[in-house]
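Below you'll find only one chain, the form predicted on its own, shown as structure tokens.
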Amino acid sequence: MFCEKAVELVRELHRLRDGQLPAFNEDGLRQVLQEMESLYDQNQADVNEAKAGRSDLIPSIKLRHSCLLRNQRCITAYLYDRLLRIRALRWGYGSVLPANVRFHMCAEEVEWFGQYKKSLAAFMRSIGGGEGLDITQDMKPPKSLYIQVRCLKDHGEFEIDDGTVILLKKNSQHFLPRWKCEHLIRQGVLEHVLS
């Protein structure tokens, strides 16, 4: 049946909740493009015959053209939704994505992520005076400036603004400035301890 593979691409993304990125379905995308090429070739042949006087082919030409447009919309929706999810991952994980997330991205998406990351960094440097402003921090207003955190894995030395160097070892607990450790919490290095 026409357009089934294209609709399946969209359903694949719809099944997952927000924040999840499935593996790029290159095979499914290729099948949809091959179907579109086949529909286009059939339409070209029928259009040439219709010009010669066979008006009975016009309904099938219109049907195939509608299928071409639907496939195009489904592919566009699939690719655009993936880019929106990748953009949200930048805000959630920071500038370095975990390896398991990068594994699900195609080469073009990795390149797009790099360009988005550079554009966002340039924008953040341009605002907030000479120092810049990190707009990815404090996505929700903080209740306190310092928080209790537990280290989930060995990370090494970590320096805060006053020059104090803290060794982040697995299962150690620290009382740190929220804005300084928020990215490490998102990356899974630290865990906010609620008392």
Second form
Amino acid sequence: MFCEKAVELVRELHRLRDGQLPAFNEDGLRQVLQEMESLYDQNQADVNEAKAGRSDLIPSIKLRHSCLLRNQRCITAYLYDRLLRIRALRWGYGSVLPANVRFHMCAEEVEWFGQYKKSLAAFMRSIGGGEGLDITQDMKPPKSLYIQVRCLKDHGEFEIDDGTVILLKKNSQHFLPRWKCEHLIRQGVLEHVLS
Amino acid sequence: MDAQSYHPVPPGVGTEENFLSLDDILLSHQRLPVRTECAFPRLGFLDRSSDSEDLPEGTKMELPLWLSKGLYERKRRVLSVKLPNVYREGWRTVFTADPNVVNLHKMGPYYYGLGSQMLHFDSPENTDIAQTLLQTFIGRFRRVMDCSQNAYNEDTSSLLERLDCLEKALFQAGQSGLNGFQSWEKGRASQLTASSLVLNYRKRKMADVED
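Instead of the form predicted on its own shown above, give the structure for the form predicted together with the partner chain, please.
Now the complete complex, all chains and molecules, led by this one.
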């Protein structure tokens, strides 16, 4: 039956319901496109024959056409769902993605991510009365200006607004301004400790 | 509630599928017993049991839902679709008697979804099918909601195994609400957390170490 490879692509993403981004299945995509080309060519040939009088070929032409539409649907859904996952990375993780994630994205997706970042940044600059507002901060309503954090891995030196430099060494605890460390918590460098 | 940034395209409601929904694509991949009402030249290979080059009229075979929908025409010169057993009179009576006893996961994991799609094929039993789907859902919903709101921090696999996909999604929604509320009660709602990307990576690393 046609369109099995296309559905496999969809299954690949459906298995990862939590939003993880698997590697870009370039091979799979190419196979689906090849199947579409072959279906299209067969239909072209049959259409010419049908025009010449063989109207009994029409059901077969319709069937192949349904297959083409199905493949198109599967590919579009695959690519779109991947974009949704990549977009979620900007909000959940930050604007600089780790290398192992970028590895899973194809060149066009990397470009899309760059454009999305730019659009988001332009939007954020335009709100908040001229100064801009970082809406990717404070995703949970803040309870205090300063928070207690523990360092989960060595991150080197870290400078806060008043000039003090803090050394982020594994297992050290610090009392830091919330707006400075939110992104480090998201990236897993720091851990928010509740007293 | 943990801010989930990934929001996939949800499945369609009723007889409409969502074009980009992964769930709907998988749902429409399910196979249905059909009978061809006309010949399909040069497509004989679709019927594994025959060797002929053409697919003759009157062939009984299985075709996926998406293809059946694509080919079906009201004038019925192309395809006739047989109603799967689960939606027929026999099973319908069982569902009306006690909807809670049935293992909807076994009856095809997309019981409601596929049932709604079957309405496209103009069966004379359509009104009854639609009624049964609705009544079954109403009958089971109370229990699904109850379980999802009361199963905290326990293994829910035994509760989930008899649910169809729609009910499972509702169950997960209920659970996430319950977990969110519990974490708020414990005062953990304001705790900043690492992104799911980091948490998944950590989980995978730990699994590798354990192997």
